[in-house]
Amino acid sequence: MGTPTPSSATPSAAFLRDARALQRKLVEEYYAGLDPARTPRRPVAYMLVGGNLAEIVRSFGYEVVFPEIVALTCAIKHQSLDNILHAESLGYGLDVCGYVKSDLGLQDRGGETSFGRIPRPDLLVCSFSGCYVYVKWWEALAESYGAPLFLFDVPYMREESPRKEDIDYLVSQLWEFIRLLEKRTGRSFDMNELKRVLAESRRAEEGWAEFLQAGRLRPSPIEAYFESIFYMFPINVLRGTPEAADFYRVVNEEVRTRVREGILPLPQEKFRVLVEGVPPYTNYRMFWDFFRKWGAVSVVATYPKVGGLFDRGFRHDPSRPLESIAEYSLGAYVNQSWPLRRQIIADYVREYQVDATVIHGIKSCRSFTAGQGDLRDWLIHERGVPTLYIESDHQDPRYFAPAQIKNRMDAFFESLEHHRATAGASPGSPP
């Protein structure tokens, strides 16, 4: 696609074009479609993002709600704390996952948000994929709503390729799930309809992977962490629909325009950064500004892969429908063992020519954060990659300390500048 040259365009001009407007439209239409006062009532299934079974429930006519995404939307709109405090008043502790408290607090307060009313579930589908808290969360929802709960038990990924016995185990559960859906809906399972939905998923996955891989260009025409947060919505919430697939066609046309016109995330890309971890949604813009100050562009990030490692080659396969759904569930990023996660990150460092890594630990999320301290040491001492570890929370603004985080990031990037300016300097441990 060629190498773009810097332009005088501001960052906001680069990232508020057609794709961003279309993303907003899709979000608005999605939440409007959930409101029974505005559209005919469809059965609703609650699911988790990682390793979900959206294609199967969509083939039975269900609408899908992802409480994680509702919670992050509340957080980015500065509406999460009231829900968290309400959940704490119900007895949920300070160390409970922020997603859980935000969701349970919201639902106990009636499900009303500034972007729409979140409907009650008719079915709860828990993919036990990387996080045991998921199970307890969905059990609490089942008790609250009296809705049936299906637990999809996903083994941990211990090796680079899925084991046959794991695939067989998951496919047997998928048939059990299909029988439950037939009983709940009174409809017979239509394999051709599932294949049609999977074909739309595959089309969206191709487009999403193309967008993410644009970060390999020097300089990068995309911001692979902060910008991807906007563009994750269709691949995670609308996967299996034509709208999701069409969205990424628009996104990638825009990226190609950026490359031709030299529109970059920043006027000068000083540092190519890999970011690991969930964003602090409550202070999303401020956190981004801490990077922009130093000319640091995230060219690759792990968090946009929670919905699937599509940039590493996985695609749903309509010719192997249930087997590919099983493989997808196994391959969720947080379902990888730490040796596998380390290898993914090492590959990203090499493929995207990364200068440094920033790890953002989440105080209340053990599944994503456990092991990140060891990851930092491994990157520094075994791979020679300057790495900074900082911590706050994805939902609770009480744990975001702006001055402390800014000071640590300033010291880190200042040290990178010093090493770059000092001929022959070896990369030492960052502050």
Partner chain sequence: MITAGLDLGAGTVKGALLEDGERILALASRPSRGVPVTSARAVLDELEEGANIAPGEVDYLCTTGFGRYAIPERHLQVSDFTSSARGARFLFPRTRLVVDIGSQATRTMAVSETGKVLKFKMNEKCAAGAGRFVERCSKYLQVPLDEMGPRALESAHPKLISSVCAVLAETEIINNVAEGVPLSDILMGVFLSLAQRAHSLMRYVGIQPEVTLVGGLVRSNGMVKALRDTIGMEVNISADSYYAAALGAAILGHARLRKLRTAPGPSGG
Given for the second form:
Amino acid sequence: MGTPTPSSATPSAAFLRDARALQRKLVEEYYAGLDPARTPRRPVAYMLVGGNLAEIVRSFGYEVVFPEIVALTCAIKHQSLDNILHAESLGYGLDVCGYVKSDLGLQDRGGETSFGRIPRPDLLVCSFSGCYVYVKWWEALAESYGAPLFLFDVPYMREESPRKEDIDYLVSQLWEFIRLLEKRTGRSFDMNELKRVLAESRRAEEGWAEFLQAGRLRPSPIEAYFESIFYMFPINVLRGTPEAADFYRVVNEEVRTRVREGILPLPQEKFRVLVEGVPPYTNYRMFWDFFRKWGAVSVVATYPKVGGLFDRGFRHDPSRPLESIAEYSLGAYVNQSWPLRRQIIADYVREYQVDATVIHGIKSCRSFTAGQGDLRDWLIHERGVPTLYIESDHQDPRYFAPAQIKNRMDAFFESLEHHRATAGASPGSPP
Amino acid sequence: MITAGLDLGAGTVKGALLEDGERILALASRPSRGVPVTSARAVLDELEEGANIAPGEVDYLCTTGFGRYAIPERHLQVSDFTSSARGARFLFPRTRLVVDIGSQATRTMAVSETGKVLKFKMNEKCAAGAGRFVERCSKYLQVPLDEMGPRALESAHPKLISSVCAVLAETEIINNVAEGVPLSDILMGVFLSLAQRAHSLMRYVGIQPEVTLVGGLVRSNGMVKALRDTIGMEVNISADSYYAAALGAAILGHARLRKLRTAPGPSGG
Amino acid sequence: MTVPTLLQIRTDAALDKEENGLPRVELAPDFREFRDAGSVAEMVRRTQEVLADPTFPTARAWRDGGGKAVGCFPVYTPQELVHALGLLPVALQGGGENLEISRADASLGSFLCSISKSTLEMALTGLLDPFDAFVFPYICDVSRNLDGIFSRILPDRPSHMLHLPQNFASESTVRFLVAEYRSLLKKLEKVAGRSLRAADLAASLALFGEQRLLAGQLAALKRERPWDVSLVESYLLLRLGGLLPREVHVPLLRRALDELRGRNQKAKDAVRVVLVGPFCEQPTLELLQLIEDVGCYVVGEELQMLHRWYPRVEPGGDPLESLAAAYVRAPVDIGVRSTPTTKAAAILARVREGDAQGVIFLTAKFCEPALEDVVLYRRALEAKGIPYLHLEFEEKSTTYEQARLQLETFVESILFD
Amino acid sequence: MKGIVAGVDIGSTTAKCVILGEDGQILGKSLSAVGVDIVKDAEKALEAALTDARLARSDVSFITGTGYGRYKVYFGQLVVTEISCHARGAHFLFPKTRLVVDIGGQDTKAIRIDEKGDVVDFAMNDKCAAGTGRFLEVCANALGYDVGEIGPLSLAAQRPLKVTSTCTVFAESEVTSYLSRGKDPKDILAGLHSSIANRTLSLMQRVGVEPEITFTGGVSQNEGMVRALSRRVGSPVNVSPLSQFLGALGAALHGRERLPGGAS
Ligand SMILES: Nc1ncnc2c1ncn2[C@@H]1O[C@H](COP(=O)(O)OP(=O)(O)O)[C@@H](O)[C@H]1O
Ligand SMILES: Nc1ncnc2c1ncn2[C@@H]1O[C@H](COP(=O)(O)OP(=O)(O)O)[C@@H](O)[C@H]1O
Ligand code: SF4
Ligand code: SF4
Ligand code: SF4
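Show the same protein again, this time as the form predicted in complex with its partner chain rather than the form predicted on its own.
Next comes the full complex, and the chain you just saw is listed first.
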């Protein structure tokens, strides 16, 4: 879910080029297109990123808004705190998920952001896929707007492949959803249109997976956390449109150029890092700097997989439209049980030749965070992967303590570097 | 009828002596760390002396504040919210919202025309938003408490504190000093941070004029300005606002006593 | 103002003594202590003893009698399935005030409710040894993730995360839930060493139906004559229901109800309130007592929800399907179940049912499902001018100054004019 | 060539400096409060230690800065985090150390080290300032004591109380509320100490509790804390009068390794 600020400085002009510029343009166009004043106005559906039903809704002519993405865009642009404080004055407690507060605060203040006005919903689609807070959040939206709410109940993944009863349950809910859409829009469902949209999705998914897998190269031509977050926008928000699919063509072209010309995220890739967890969007740049200072490049990350595990092979399949949508919604990263999550991470460590893991815990997100300490313990003691755990918030700048976080990162990489130096491997000196 | 109100706060004991629930005979206060009983007795003595009455002439004693159960000879005890609200209304009859910033807690309450508490809220989680924090800043920054307000008023670009934790906020302040932020801006930042926390509590109960500030921080003109600027509204203060809770207790004591005297019967409470 | 209370909760003297070691309670395998308990006072005292001991005395006694026990995390588990296999379902409702938390923080995280931490602490320190299996219903992300951690730290004991459906409008929900129950049964059958027989399940449905019926009668009594039964009493009597074999608890509850119905105490001038929020983690007894001590009568609450989902399971048909259907159609409106009505309607209905003058939101610290509902509830109450108060609690608290202050203010604000 | 080196540890509360001679002997040290001008405090810490060692600035060939204010030690040639420094310092004094527990003014750290004194893993208090030196100071003040007095007092407790508040500032009100209920301050203090010991143990368990354990940082000067911690861990912990200086000492040692021919 990445919609970084257009105003943010590029880390290296040679590194982030055409794709980044194109991504900015797509973001701008998307928000401009949402403008409620625009005519003719299309109906608006609110949706969550994980396990979303964008293709179906798009095939009925809806505009799709993802409040999580709006919230994270606000955070990157340092606009989240005002919304959070407003939500707190409505009674949302300190410990409620920052996305929820940021969004409901924004909604209550009229939806005005510096990048456009967010329209009110005509339909609320809650894919309960991996986070219980989704259910609560959409209940609150439903109560505020009186818009109809469709709750798409997605069973939690406890086994590697979906069970037949899960798929049956999901497909029958999808048919019920389609009937609801037919009733709301007065249009009848067009299976061929859905298949066409799914084919576009599939094309984007191919491209996105190719990009993510470039992190396997040594040195990695991509930054799999900080850069990926920029490029998550099309796969999550525009999936099903030709623009999204074309976008990844440009991205991968650029990555190939990098490989050819030796343009890298950092002059020297000293540490290949796996990053787990939601980013601290409020201090995203600073956080990136803390990595760069030590020559740490993230070659793989779990967070870009919240919209689906495409890098591990999943594709929407136009020949099995509803079944593949059902499988997709089961496959969001946070909808995987801890044993499955651990397996994914173990695979990543191996496939991407990871030196160390940095876990960023989110104070107000239990779905991602509860159990990350156990993950740390497992990585260190059972997998022998040096792992750092740090904690702040994705939305609330009050919980990002720069000095503390920097101190921990310095100590972590300092000792990794020292171990390398004394073990006779690549010598490095503190900056 | 002479009634006394004692506010046994976490930092200070305040007392008020009232005649017929209307006329202030005396006000007094004393610091209290830990056990407030001795300070409370001393405040009572001081009140009696100040009003020039003999001990025993006090008809009714009502306590409030954190140590309200500590005085065995009390006739009644009421909560801080209830007493501050009454006191604020006594001082400013058109009060609809009371903000009480004391040493350990910031409290807000919406009150009715009669001074009854309608809705209330206090800071529960983090203590960075109350007077003790200001005291610590005064110690750290080596600016006496009394001077913090006047110095803060000189600020042109207040430096806000982002940390929610009282302890981490201190470090943040020290960093600001080290980075050369002018002292007045830091001081105003401290008051503004308090004001912002109070503001969010106030919004929780609903903001309606008139707003009356009571409690220890009313003594600091920096705090008053910060609150006014933050909520964008006039805030009532007076020299006696510091004693609002004690006054409120004395008033409630008077009301109770009158009820008892006019309609003698079994007493509960 | 005090509510007549039969209880000595925890005195300061008792508190001071607790430093060394955990209290340990031994029960007879036939639970005669509870079979013979003649008065509510005795039942309540024994329950307090059992709760003070975080080593699960009832589960240990059951094992001593040769049985196997299954730990069930709140809020809802189909205990009937566990029971029908001859296993004892035991409610895991936190570690209580005597348990020190030192290891769970590291695995789980800092900003989490006490019940999740104490449950994990107990797992890490061997206190959950009396159990052969665990069930974690998907009531929130914390409970769900706990299951995944259990599978690593207690690998030889099955732990199952039960996906409780949230789409109650779909035609296929019951079918899905039956399939979920079957997966759970597969694990439980292995633990029990036998497979489920339809007749056993039918008998279990009847027994739990009886328990629910009595629980409902107790709640009704508390609502109609709150002065005759204190909140702590009604809470403890129900809490026991998740710990004892139900065959022991049902007659006990019936005896208790007989005694309580015979009470005829004088009503006080107290404020009638509904407690909203403590559906999962349970508040301390001190806090529950404090609420009534400062002058409230609790005429509705969400404590011990496990006994209160549906009055009974419709007899006839496939028992597994009836059980699933009962859950799906349950008229329950709490934070961990997507609401069939609006939040506004739900809270107003509850105020009306208890003829309450106010609402106290009593939410576990860091319990997000509860925290999010408070906003919608409070909006509805404000629109109707119904007073409310929001307090947060933790399993371990020793001082209640802030809670007392706010509760007193709340009562004063309703009673004073 | 070996030379005289200095380590300057600018913490959140105090500034410490250690001057180390060519053969690893401590020539001088200083301890002072950190005020508002960190740059100057760092200078002063060095000057005071030089005075203590009767040396001039020019005698020192290498200076290392550590602690929160490490980037403010402008006159130094190297910065290292205090985590690596405490590890080194503890290893220097107690070579068999495998776990270092550092409780300073604002942070608590558990650091697992190897036989060379290198950091293997570490954990720090993440939630807030509860359980740190500042926490003890605040509570000591609330009871009317100086922070130096509370350790011995806590050891004289008869019936320790429980202090459960997770917040520094609210622990203060918990403490005062016990006082107002007529509790013995010694018992309250014992409760405070065991509550911190408990929280510290939780951090230690994150990295693995392995002997020997060395307790460093200012709070290690508090014998009540030392006793509470070793009781909670169930084994003795190393402490030394130099414990508060281990960060600065470690910094000096790190510097020494940078000198030509300095790596041991
Ligand atoms: N002259 C002053 N200038 C600024 N602040 C003051 C002054 N006097 C008291 N205060 C503030 O008031 C607080 C005490 O408030 P008070 O209402 O007496 O608290 P409590 O009732 O909890 O004892 C102190 O913590 C301090 O911050
Ligand atoms: N003699 C002592 N007895 C008890 N505590 C002490 C003593 N000296 C210092 N402390 C504690 O040590 C803390 C400072 O520790 P220190 O390691 O110097 O912190 P930092 O490095 O963060 O500045 C103070 O907060 C104080 O509580
Ligand atoms: S996954 Fe986390 S960040 Fe996302 S909505 Fe849920 S709680 Fe919030
Ligand atoms: S962050 Fe600070 S103020 Fe907040 S609870 Fe922790 S110690 Fe208290
Ligand atoms: S108390 Fe709340 S957050 Fe904790 S496990 Fe229960 S429902 Fe989840």
